[in-house]
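Just the one chain here, the form predicted on its own, laid out as structure tokens.
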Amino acid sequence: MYTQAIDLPGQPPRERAASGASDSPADPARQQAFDSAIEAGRKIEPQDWMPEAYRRTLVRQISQHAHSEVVGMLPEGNWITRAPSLRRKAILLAKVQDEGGHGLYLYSAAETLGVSRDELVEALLSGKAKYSSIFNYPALGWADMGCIGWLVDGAAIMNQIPLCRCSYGPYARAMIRICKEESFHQRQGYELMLALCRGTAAQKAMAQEALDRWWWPVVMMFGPSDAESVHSAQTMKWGIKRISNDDLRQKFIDATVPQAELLGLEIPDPHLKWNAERGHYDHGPIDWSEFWRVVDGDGPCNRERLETRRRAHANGAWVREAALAHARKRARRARQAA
């Protein structure tokens, strides 16, 4: 998924050195041991040493990533009281649990960077972190919770499944068992729009209309052009990418043309084409200043996202308080029983 620079703020010196960081212009040693490991393909832990640019923009992309998964449920989770039936009821909850563990997950593995939870979950709450595009555009008919699964879930299989090489190793394990999951999810959505377009006339009409709004929004997920993209090269050199922005779109469309085809849709792109030279389907253009409209807060749901997971926030705000006193409660029957 596609994230966008942003600056947290400073960690303490005490937390900033327990994830091995050095903020010294200088350390030849230590950036050798470090390059050799990432030429070596060995994972970086959180106790290592690593240059603070490499710690900034892993804070920047994991937190990003779980700030997405989060943010992620709310177009689904307005349709588990909708769903046509129990069985699809319970299958959409359940996607929608895994999609918060997710997030858990990622917060977690960002924590061992130095940066506390709350300042991550502030930074997404201020509109200071950015998440994936793809979320501010409206879950309009059941049949998107198909195209969710499918596309968006598929797209972010192809994303993912390098991450769970990524040289840091937090993030590399985490990123085992979410790509397990989301594999599941695709597969769910898929199952859907097959059952749609097995059904009457009006139910293919209805997952041939969602698949005509969802299509390009979920190609524009893996990112802009790599010809445009600030971070990729960076990243990639670092070991936390492995896969361009283009690459990864070209795989995605190449994955799921022949899926469309099967359920007997069409993709709404007059120009998409077999290109046998290239051995890969030719896509028409891509509406990038959608793309970064949608970024930059004015796409369909930007604000809308943003104000349910405020007003989520504050309305947990209790939870928060009375487990943080539980735990004191019993951290301090602990200490007297010791």
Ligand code: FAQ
The other form holds:
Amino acid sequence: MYTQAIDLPGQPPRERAASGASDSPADPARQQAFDSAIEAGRKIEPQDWMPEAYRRTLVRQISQHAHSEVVGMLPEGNWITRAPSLRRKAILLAKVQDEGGHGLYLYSAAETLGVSRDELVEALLSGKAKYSSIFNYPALGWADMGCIGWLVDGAAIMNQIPLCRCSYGPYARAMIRICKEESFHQRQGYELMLALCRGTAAQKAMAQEALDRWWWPVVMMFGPSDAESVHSAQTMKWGIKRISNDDLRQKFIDATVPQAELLGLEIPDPHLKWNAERGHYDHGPIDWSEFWRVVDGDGPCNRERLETRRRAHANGAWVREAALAHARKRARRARQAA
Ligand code: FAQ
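Which structure goes with the form predicted in complex with Phenylacetyl coenzyme A, now that we have seen the form predicted on its own?
Below: every chain and molecule of the assembly, starting with the one above.
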């Protein structure tokens, strides 16, 4: 994986890709063109003028998303060598590779906004950048592979489908492909849960125990309640976010309860109840103190996850150096041949 922009000799340094981004309110015509595009549902592309705050918000969200995909490889990656059959191993391997690919599309989408891969990776490794809280929980047993696919990918799809309509073109297009792959991920997780739940009593107990641990962290994945969400109002105005955190959380719960019933598993929420008047499930209170503790770096695996990423990055230094040397050599040869 390249983590550096390649500035080849003789070429000017790479220009900021989103060259139109500006803090200056000076040009009302450009602001007007941007506002009209957003209102009309037209995509904003890297070469278009955009307000600096819009650019920064996208860099924040897309890079957090990319980091989540990359750190998200770790809980499942730990289980590849312990998969119980060749079929399960092949599925898990493919899924984890897909998550790595999602990270790459998303870093590329963020780079179109004028940040370098190096800056983004450095923000993750230094602990400055956020990534999804969910990946700071441990995967303790094989049933966790089912729960991650069924619930974590299920929640990810719920959040990402509306992002396919995001106002920023490169992000929206990346999400279309990612959602197709996430759909396979969710289905393989549910199928794994189904196999466990139709298996022995011990296998079903494993599935229930994993659901008991993953349920609330997944419910929290959608982010703080709408009342506490600092970014939602503006990102919804800009057409980046289309559905609020609480509404997505509700959609996820409504879709997941019947799936748990089919598995014969019990969701660990004594307050969970169908509310015919609202046409939705009511759920119990969310422990937001746990959510913020994990987001602020003190979850069960935050330190371990960052250390693993730092080690992997250091161990991959020789690959990046070799790839850059190869690219320079090819560029030199191309110039000589010209
Ligand atoms: N974890 O004002 P809001 C996946 C932060 S991909 C950590 O509501 P916003 C695939 C938030 O950043 C999962 N931090 O923020 C997979 C902000 O902090 P900041 C990732 C969180 O941006 C499956 C602050 O709280 N998906 O699972 C979380 O409007 C299996 C205030 O919050 C995406 O990133 C959290 N859960 O809404 C991979 C989707 N929630 O930046 C492997 C794109 C909130 O001011 C295996 N992102 N925060 O310092 C989004 O849709 C949004 O960014 C939200 C948050 C909904 C995550």
